[in-house]
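One chain comes next, on its own, written as structure tokens: the form predicted on its own.
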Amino acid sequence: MPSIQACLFDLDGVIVDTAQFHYIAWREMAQDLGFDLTREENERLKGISRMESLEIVLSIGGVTLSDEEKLRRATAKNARYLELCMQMTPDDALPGVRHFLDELKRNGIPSGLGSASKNAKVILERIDMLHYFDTIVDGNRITKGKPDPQVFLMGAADLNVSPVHCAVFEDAVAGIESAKAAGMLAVGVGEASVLTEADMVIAGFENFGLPQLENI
């Protein structure tokens, strides 16, 4: 593979780990319109942008709302997601990925954010690690979601490196086909049996580091 010489990161499940409290704030919104989101259900939302997780949590409860009221909803939603990580502490970061991100400063190599979130600057400025992104690629500067690469090669366009020089960590399917798509290193953060399309898949951050991104 050509070197590696910058690293583009999903934020959700990757960086921090928010999926409960999406879960969380969906679900409230599903029983308020008379039905139950199971967890399994909710695992159809990772990675898509919430109109679109709104559609498929309605089409699940059988749900037709107008489009002034799934407006409401949604924003309500975001309302709720957001007063739930408002308790989020640095701590919060996931296991490992603070050391790799300093590793990736030490030896040069800029980092990108790349998320369907538009929470994603607030989120990283609660668990203290905004510092850490050259650039930040969200669901507000975004008009295609994943698994369209726009959100990649927008962040190697940031960072003025070739696609074919990136690597991106993503814990989700639709994550991998947008890396892939862009032309990217895409390196699974999960479980193998699930990200099957990925170049490598990690448990973690934990005992990673750069030689093992370069000897993928």
Contents of the next structure:
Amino acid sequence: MPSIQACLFDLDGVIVDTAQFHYIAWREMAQDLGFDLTREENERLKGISRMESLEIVLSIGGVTLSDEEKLRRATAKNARYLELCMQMTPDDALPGVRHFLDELKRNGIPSGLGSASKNAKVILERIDMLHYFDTIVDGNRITKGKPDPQVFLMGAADLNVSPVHCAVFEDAVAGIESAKAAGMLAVGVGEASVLTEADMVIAGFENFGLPQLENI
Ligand code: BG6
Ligand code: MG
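Alt. form predicted in complex with 6-O-phosphono-beta-D-glucopyranose (BG6), vs. the form predicted on its own above:
Below, the chain from earlier opens the complete complex, with every other chain and molecule after it.
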């Protein structure tokens, strides 16, 4: 495996656990429309843009809405999501992730964020982690969502590192696909039984560092 010269991180589920807030906000919307959304169904929304997620949720409930109403619902869901996110503090960063980002900095390896979220900067500011990232590629910049490789290819280009020398950290199946399509090393954060296409799967960043990354 070529040596790693840059690391690209997904946000939700890798840096911080905001998936629970997305779930609460989508579930409340579903219930308001007369159906429930299970945790299992919520898995399908990980890594997927807001409007695409809305389409999936509506299809689960068999609900059809006008474009105007879809926009209104997505805006309301986002307002509720952000309200829930405001409960977070810097302590909400996932265990070990700050330590790993510090290790990368000490070793001169740049870090980038590659997220579908349009709220990425607000969330990173909230947990006081914006300064860790040399570039931010988020839902406001990309035109093609995961599993398309665009988000990570843009990150690599920003950092001026060839994709083959980049490692991606992702908790979503769509994100692992995106990393592999970009020709990068894909490190799954979560369960190996779910992230089957990843080059390696870690449960989290505790007990993980550069030596482990270089051994993949
Ligand atoms: C991803 C999440 O990071 O961002 C998805 O995994 C979410 O669940 C997507 O839909 C878009 O987020 P936002 O914050 O722009 O609604
Ligand atoms: Mg994620």
